[in-house]
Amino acid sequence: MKRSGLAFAAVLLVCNLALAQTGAVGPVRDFRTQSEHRLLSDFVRFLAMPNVASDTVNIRRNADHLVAEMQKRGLKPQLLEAADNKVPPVVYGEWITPGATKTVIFYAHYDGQPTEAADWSGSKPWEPVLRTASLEKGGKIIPFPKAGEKIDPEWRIYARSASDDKAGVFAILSAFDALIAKGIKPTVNIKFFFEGEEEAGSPNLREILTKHKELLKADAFIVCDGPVHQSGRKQVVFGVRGDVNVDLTVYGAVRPLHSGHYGNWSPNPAMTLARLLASMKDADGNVTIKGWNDDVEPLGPVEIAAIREAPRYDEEIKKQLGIARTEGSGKSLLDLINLPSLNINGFKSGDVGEQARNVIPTTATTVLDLRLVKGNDHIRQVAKLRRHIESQGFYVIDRDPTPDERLKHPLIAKFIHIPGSYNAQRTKMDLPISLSVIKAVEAASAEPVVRMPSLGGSLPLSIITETLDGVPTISVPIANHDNNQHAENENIRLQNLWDGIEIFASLMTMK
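Show the structure of the chain whose sequence appears above, on its own, in the form predicted together with another copy of the chain.
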């Protein structure tokens, strides 16, 4: 009895462990392997709908398609729209799980980046094709498989939004299908939130969220967008950096001058701007603007540990990129993306190459990109930059100078804070919901999951948190890292799509 009792307990323990590791993943995988042909053809039909946000007719077709898909599943779809009802709506649906104590919003977007068909190689953006491998590795176009033919998970679908982000929409809906098909009850209330203008900069997101605040109450906002880690390992990302752009113009004489007749007497704006920019960083690439890092909310020990455990790719990337030395006094890329940055996107004064002439240009212009981390405020960070420019002796204005101003101020900078800036967002990695999400993704992964406190890149997730009473946002990307996101020849590797279904089924059944 004791023995059998022990044996029984041992069996139970093994079962529990198996469940903890794989949860819904096993049955969901069965569902997928049984349904691959149908999944593939459904996804391709979805990808064949042109989906640029400004293409009002077609973007509405995508929304209608999603409404119909949600209706089939009993998800009570509705369109969440901004005041004018003209912009691409959010397609919203929900599934209430009796007894569930948590509500999770699953976010993806159904619009895609504009693209020129002529830039694509051998296929067109909204006429999906199947390739045997990536284009870069010589993948050939093959017909879509007939019933009964084997489907190779290394195959890739080439189409606009194949990865970014119809893969997210499709994986989320298919994960739900798999659970229902296998009789597995979700553990959370599910709210589906599919945006239709993310690639247009989400101009109406704040308004839509505010308008439907009650409807959108949730314990977490899980974003499926972007690629998995470069190593191929799955990853959970707890933050994004904020983003600000500033246009800066400095001035020379009112007309281009002969560089022989006036050179080194009349001020050269390219040199003026070069000196100004050089004052913003030291030789090691550290920003020297006063108080630049002062507001930074330090990473906690869990975040620091996660960075330490993440794969180190610095030396590998340096080789790929042809870089002998990096900025930031030798700090690693993963450390540096947790600091605010200052980057020159462009610098233009006069002409170079064939167009170059012996002149003193009239102006020099640069576009700066400021990335922010948790603790920074976009308005405050811009003010630091502006104060720095003033401290260098510049008269700073937000328009071209008048003739009188030109004669009065030796150094003048036109400083334009480009609209659309926003703060960083970072969810603590040791919140219960954070731990649950990590566990759920781990359950769908054979390898350790990479946990990132923040991406280097930016998404306006702070808008979501600010509008929805501080809801934690967590990103769970599924696309292959070489998916050519935003560019021509966008693609998804089938295994990443299959994995995505398992990941989201696991998230829908998280503990």
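Swap state to the form predicted on its own from the form predicted together with another copy of the chain:
No partners, no molecules, just the chain.
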């Protein structure tokens, strides 16, 4: 009886999910299947534009491209500019629905991470290629299909920003296209908000939001960025971590020294920095900096229940990543992304490989990535890190040391708090708008939706909420979890892109 009861419950769940997939999803899927070749071509053209925020010429090309695309759709586009005209603008548009009781801003960003073309395997960052599968599974480059040729949803496009976050921009606009093409009226007033410097830390976002506060009044920001759950199930995420970066340099002699003549006598800055970094974490990867977790705002019962209900996927991820152990003293990945973290983004001192020489280098440098959770303040967290470095005996300054300082202080660290920091943000999971978003995503999913209190990555959602008088922010990611976000060989699985169009069409017609 127990087994048959469980079987009946499973059938009932499948039936309920099937019934949920009504409304916009069917017609939108028809639109997509009829338009796949054009959609693919348009997306590839978008990906071919270099889009690093500091590349002012090309980032403006991206913004102009979006303005043109939105003009074609009748979305009344405009550029929301900062006072500095070199800052990438927000591309804004809107579609007002008579009788709508909600206004929703759909957010994505069109800039991407800097990258080194030489690190990519068989392709270049802004020359999109199509592969039959992921590189890890032996995917081969194939020509983009011609009209009439079949498109396999398991194929992947490899290009910078294919997943993060031009896929989000493209899915939002294509979802709107599908509704209009099928004569389906959105149920909400839609505002489009495409940022151009998210990957640079959104340093000018607060200024732009403040300047256009009246224009940006809304019931919610719905954000398309980040990956679906590692199991492949769609997810709705109610928070993100904050982000802080610190550039840290320690010093040796004023000139490189021959390691035979001076080794074991002149301090090696690489070893000095390695010891300092090792003092920040224990053998299990737990951060040992005093007070690191003290101001964390605990999760509530709804959030804790959501984590417990999410798929347990750690062992599968370990197999996929080829790692035999994890950090965090046995805690799961989902538990750990709700704690503040400390990561070494990179470490440089001297040379390796064919360029290696028998020298003691003059400096060693690292960039530290601090991820924050609700309750942390980015200024306080940086201060905790600085105090820890001082506790290890370092003279901490924000510039290169003078000759006198070098002779006076045996340990010196240049500590630079990189601009672009912001705090974590978390929206309550049981708000009416939260429940509406969950229901809309469920309507576009064949499986139960994973609900997460927070994403492991960071977005400037605290800036949005603080500036716009507490507007809720909710993330609905669409990218495949193995998309190599921020790294070389970034990619998007086509089915994830197709699913994204259906999801955002459902959100535009939510009750």
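Note that the rigid core is defined as the largest set of C-alphas that superpose within 1.5 Å between two forms. If you're wondering where the values come from, they're calculated on a predicted model, not measured in any experiment. Positions refer to the first chain, counted from 1.
Student: Is residue 132 displaced by at least 2 Å at its C-alpha between the two forms when the rigid core is overlaid?
Tutor: The answer is no, as the C-alpha of residue 132 shifts between the two forms by less than 2 Å after core alignment.
Student: When the two forms are laid on each other by their rigid core, does residue 378 show a Cα shift of 2 Å or more between the two forms?
Tutor: Comparing forms between the two forms, the residue 378 CA shifts at least 2 Å.
Student: Could you check whether the CA atom of residue 403 moves 2 Å or more between the two forms, using the rigid core for the fit?
Tutor: Where the cores coincide, residue 403 still shows a C-alpha shift between the two forms that is 2 Å or more.
Student: If I align on the rigid core, how far apart are the two C-alpha positions of residue 418 between the two forms? Answer in Å.
Tutor: Rounded to one decimal, the shift is 5.5 Å.
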